[in-house]
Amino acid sequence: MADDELSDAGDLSGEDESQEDVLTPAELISRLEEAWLNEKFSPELLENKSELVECVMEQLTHMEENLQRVKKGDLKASVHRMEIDRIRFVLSSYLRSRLQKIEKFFPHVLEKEKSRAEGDPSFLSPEEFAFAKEYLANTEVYLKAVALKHMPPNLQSIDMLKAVPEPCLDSFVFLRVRERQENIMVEPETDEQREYVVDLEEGSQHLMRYRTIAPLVASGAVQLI
């Protein structure tokens, strides 16, 4: 359905017209769905996809404009509207998942963003960064107003990095292998076990500790499901 409904708007590229990567609308939505599933099932906040989000929003605008040209009562209009609503749901769910993680792990998210090397991709969009800083400031003000100011002087400060739990990277996730991977080191589950190496075949599905495959999620070699 996506191929038929999205083809009306034509091919689409990213914001930088000089990019060699040109995506069809269907490929764009497919990448959004991949980013959505990875973000939904990953225990940590992943690299932001702000350019992808902007392209999808632009694509939705084109689709809405095309919908206005369809005659009322045409079956195509109903199908077109369903596809628009489906894409909006995926986009909203993706952004909501990111905001929930920012609220849950805000000091660690800000620290990770602050400590990233120059040239490394940002984990937060400018809007998310502003939201995280404001959330941190509001939390500190609230804690001081309702609790800390009533404490003894030596207890009137709080280390947010210690007070807020970090993402659990040792949680298990389901994944599908998109590119064959060799010699993946798997940590033992018990003291009696030893580390061992596995090969991940393309198309295979696994249940593994997230920490083990986190770099593969970032590179796109595996897809969380």
Second form
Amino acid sequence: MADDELSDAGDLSGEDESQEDVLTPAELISRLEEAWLNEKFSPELLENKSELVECVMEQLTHMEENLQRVKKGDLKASVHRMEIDRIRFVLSSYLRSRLQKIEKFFPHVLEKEKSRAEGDPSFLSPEEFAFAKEYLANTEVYLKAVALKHMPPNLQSIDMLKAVPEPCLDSFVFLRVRERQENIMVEPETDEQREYVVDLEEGSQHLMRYRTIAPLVASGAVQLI
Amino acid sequence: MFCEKAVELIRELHRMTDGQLPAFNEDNIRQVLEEMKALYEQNQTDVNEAKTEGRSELIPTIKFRHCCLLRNQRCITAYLYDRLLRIRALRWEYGSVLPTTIRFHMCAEELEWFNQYKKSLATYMRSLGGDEGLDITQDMKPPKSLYIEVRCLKDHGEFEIDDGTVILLKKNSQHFLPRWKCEQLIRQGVLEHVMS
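Next block: the form predicted in complex with the partner chain, after the form predicted on its own:
Now the full complex is given, and it begins with the chain already shown.
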């Protein structure tokens, strides 16, 4: 659907030298959906994908422009309209998921970003980082003004890192394997069990603790479903 | 018993399970803060006595009061923070302008927090690529149908749709129209989506 005349945005290279290959519109949307599902089902905030977001926004603009030029009343127009709305929904939902997690875990998210090494990938886009900092400042100012400053001197501050819960990395997630993995170490669930290894076959689906497969989500070897 | 007022605050929120925001319980908070002040002052006196006169039998009481102080701090903070989460949800549900009934339940500092939150969110959304950014508080549900049933809430005159037909939007009339054409009018309050 995204390949035909209305989406003749052509190749999307040119802006980003960091993208090794040129994505067709269909591949772009497919990547967006993968990122969306991963973010939705992961208990923690995943790596930031602002290049993807930018490309999708550009794609949407192209599609809207093309839609203006189509003959009115053409059935294709309504179907393409629907597609634009669907893509916009997926993109909005993806960004909402991220924002919700940033707000929910704000002290930990900021701490992680602060202690990140130079070359490591960023978890927050610059705009998300600004948003998170403002959220922290806003909340601290509020708590101080309403209650903390009226409390005894030794109780006038709160350690946000301790007060706000961390994401639960031990929650279970469903996943589908995209690249075969060998020797994944699985922790025992009960006292009688011992830790064991599993091989994850390509195409197979599993229910596991997020913590066990977190690096595989980041690398794209598994897809959360 | 100490900390009872603080726990009452928690219970009050716990009762409202659907995310409703009860009125800001200023009275109760003030009482908890007064209790904290009293406990702290008693502790100061006892700590001095314990130090200068070696009355170590005061130490368990001092520790106990300190625990109460911590518990009070934790309860108040939990109460205030939970309210913030409910207020945050209001932005996503009602938009940037809150109904006056809800505003009455918020204290001045909560309103200030809400305004700052709105601003932060707006700045973030504007930055999302393109000229106007992306309003992610819209498109909350996946689009299901091309056409929707709408009822007209006010007279809006003639309305042309893509294939050239002209619809007369008279108050209380119902129409079956393309969804994307109606979104703007629904947001403005001219049309109402009829869900059967």
